[in-house]
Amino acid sequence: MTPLAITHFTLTTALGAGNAPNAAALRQGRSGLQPCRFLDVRLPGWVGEVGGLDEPALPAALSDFDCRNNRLAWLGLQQDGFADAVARARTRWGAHRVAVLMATSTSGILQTELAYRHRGADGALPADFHYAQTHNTGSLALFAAQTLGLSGPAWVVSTACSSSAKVFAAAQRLIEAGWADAAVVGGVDSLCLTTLYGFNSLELFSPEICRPWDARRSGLSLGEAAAYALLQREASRGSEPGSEAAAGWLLGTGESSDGYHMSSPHPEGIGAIAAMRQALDSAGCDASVVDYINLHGTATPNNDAMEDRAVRAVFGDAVPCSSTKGATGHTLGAAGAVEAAIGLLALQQGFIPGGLNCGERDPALGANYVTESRAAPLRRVLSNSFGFGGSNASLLLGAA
């Protein structure tokens, strides 16, 4: 594929909201995990919650759209002058041609939630509940179209924890077949009941902080956040209105399904691979570019496992590794967009993020892992998402 040029990009999470509080969280080591107390919730589990959501913060012409995820949608496309940039997108090429291609596992599912608690006598929903414009999975690039002026193709896509690194892919394609000039790709999950005592529920909500890679590692740690990303055809063309310098680059992409099961990865991680190996073919580069992989990591024992065989499969023993979701919490639906934020950053500002709360590491995994944040001049980076059901998405990032 033609590398494609980023030109902007925001991530906000339990770490903060905008690019330099996450950098400097993950350069310093910190996390943002705390124990749930999310409303009357009481689970034994961490969760990386974002901050200043609980009351209603959009504009009067968005209100029937109010509800915690597309709070969260809004704070961060206020974040890093992205709004802006889409603005001056939206002048280069038109609205009609820039697309908005969002990801999220529930969307505004909380909004329901909530809703259900107030049923009138005769069992109906509260009047002023809007299923469309809140809980319905589309309604979040509805709401992020209509925020920033759009009008190009937009649509959601829901594929678990590989939602966000996916619709990079697409935005690669539809810009390539000509249907888009640019993209505005991005993914939004915000906590829930329904993800909170589903994970629960499955016994992959660990009691106690996620620790990938660790022997001890018991299941992951929830969490939320909204990260996006400007794709454009073309970057800085001198003196052109509207033109941007990169600052960064999607150089492949790879996607893959195990068709294995419901909620397990492939032991031999064969769905991990293929994706892993269609990145790197798709930019025309061998395993030895890569620089850092960004891991899937969510401390469930199964993928770490699985991930870690397939990473050797590919790269080896060498090639350092770690997973972030030790400081952000897994946020599902959005991972592969934060995890490709701070790629991007990584690629930036030359530093490896050490995965966090690996005190004893678990002897049968054999990639580098990396446990302290150190700097490091990195040229390419591989994201890598890996979704129930068997879907993996592998993004290869290139530095500006």
Contents of the next structure:
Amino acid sequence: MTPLAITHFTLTTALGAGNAPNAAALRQGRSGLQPCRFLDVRLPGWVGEVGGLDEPALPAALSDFDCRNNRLAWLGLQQDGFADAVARARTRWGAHRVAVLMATSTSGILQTELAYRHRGADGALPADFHYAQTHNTGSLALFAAQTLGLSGPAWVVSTACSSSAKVFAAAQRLIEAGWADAAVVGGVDSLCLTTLYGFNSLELFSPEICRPWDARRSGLSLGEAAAYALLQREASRGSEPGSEAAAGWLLGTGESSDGYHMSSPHPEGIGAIAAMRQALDSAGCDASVVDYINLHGTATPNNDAMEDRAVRAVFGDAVPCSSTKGATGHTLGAAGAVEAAIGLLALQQGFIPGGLNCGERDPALGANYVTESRAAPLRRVLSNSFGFGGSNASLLLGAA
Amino acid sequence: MGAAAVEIDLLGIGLAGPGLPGWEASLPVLRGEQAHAGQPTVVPPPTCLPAAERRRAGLAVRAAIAVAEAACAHAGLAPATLASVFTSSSGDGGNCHSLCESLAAPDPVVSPTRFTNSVHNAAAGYWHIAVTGRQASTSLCAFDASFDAGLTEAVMQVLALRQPVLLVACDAPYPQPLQAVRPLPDAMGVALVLAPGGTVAQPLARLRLALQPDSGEPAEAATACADAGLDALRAQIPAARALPLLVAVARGEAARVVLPGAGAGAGKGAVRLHIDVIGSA
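Could you switch over to the form predicted together with its partner chain, since the one displayed so far is the form predicted on its own?
Expanding to the full complex; the earlier chain stays at the top.
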């Protein structure tokens, strides 16, 4: 594929709103995870909650969209001048030539979960419940498109935890085919009862803070996040205000299926290996050009063992890699976009984020897992995202 | 400016909907030789799904897999070789309702299987497990425009991969109380196998597709179905937005089909999906 310019990006996680607090925390090795105190959920476990989402903040015209997920989507769009950059792209290309490809796993399901606690005597949901704008998986794309005034193709990719890596690939295809000139891509997932109790039921929600690559790892910590990127057919040169220089490049994408199990990865990492190799192949690169791998790294025993094996099969055991989920928690459908943004920050600022909470490295895992953040000049970063249903995606990102 | 037109071939169709018991059996209705009758949807048991998975899978998943199987058989292609695009407005509504009921209890306990089945890509996951398919798969939602979005993405995949792609659009109703806020009359699944132009000598149809901003001209309004029953389905079930295309293919005549398109814009300027059905077999 032709490298595609990423002119702007932003992320909001438990580490803070916008790129600066996230980069600072990652460089300093700080975690945004806290023991779970979300609503009335008292499960043993840790979560990465984003502050300021408990009150409505949407403009009146968008008030039907009000739910935790869209509040988080809105907060994220206001950071780092992202919405302004999209407005310039709209002027540059035309509103109908900018696609809006969003990703989420649970959308605004929390709104429905709470509505089920307030059903009427006849069983009906409360009258102020807005299904299409909150619960429906597509609501995030509708909300983002309306907020940004865009009329290009808009939809939500929902393939569990690989969702928001895959929107980069879908956007690249639309631009390559000439069906769009630019695309806003992103992922937003927010804390809800379904995922907290659900991962707990699968015994994948760790009672301790998550410890990717640690010998005693016992599962994931959940987080919430919004992350976006603006992809454009052409970057523009120059340093004048409002110029659309590339902040980084999308060099390659890989997508595959395990075809193995709904909630466990293929133990040999067949699908993960295919996704990573495809990302390299589509960029016309071999494995030696990758300077850092942001792992999926959920800290479940199965994922990390599979991913370690897959990474070594493709890259050997020298390429530095880490999981940033000890800092942000696992943000599910947002994880791909969050970790792409982290990869772009690492490329821009020249650092490798250390994987937190790994006190005692699992001796069975052989990849070059980095536990302390350090300065490092980076040219190319690979980001992995794997999801339920055996859905795998890898992105190869390049420095500006 | 409109987007560049692309040409692809349609190789196979799977169909299950109200009064539409499969592609072949529905041809008289689609061709206008018989009026559509509102019979309940019959979902044939998906033969590729192992018994344990068949028990775990809800109606939305079983319907999606049944039409996927039918479309692959119609195209004469091995399912494992196909990349896939699954699209659904609401996924497995019965599963969602059960989870929400469990979570409304004072001390919620949820079933691990229900949680696993709650992901929007459950149908795609079960399908790729059933056929040991390791090609790329994506799962989409665009509310009422979910079919439009799925077709757009599937066409993009055909161009990018230069190989056949399976598109599966499937919707199933929620039980109450969600049915009241998202009324879908019945389940419906439509699967299409799409391929680069010239893949086979005799495709079912060749399609030329383009995205066009709506000019506001009546000729560019979304294509309706002449049969009132089919047109009611088109308005009520997102997957049934495929019906004007299926009607055109069933009639085997050159036709222009306009889909409302998967964009947030309304009225003039919104992107519509224009499909010219050409060279029908």
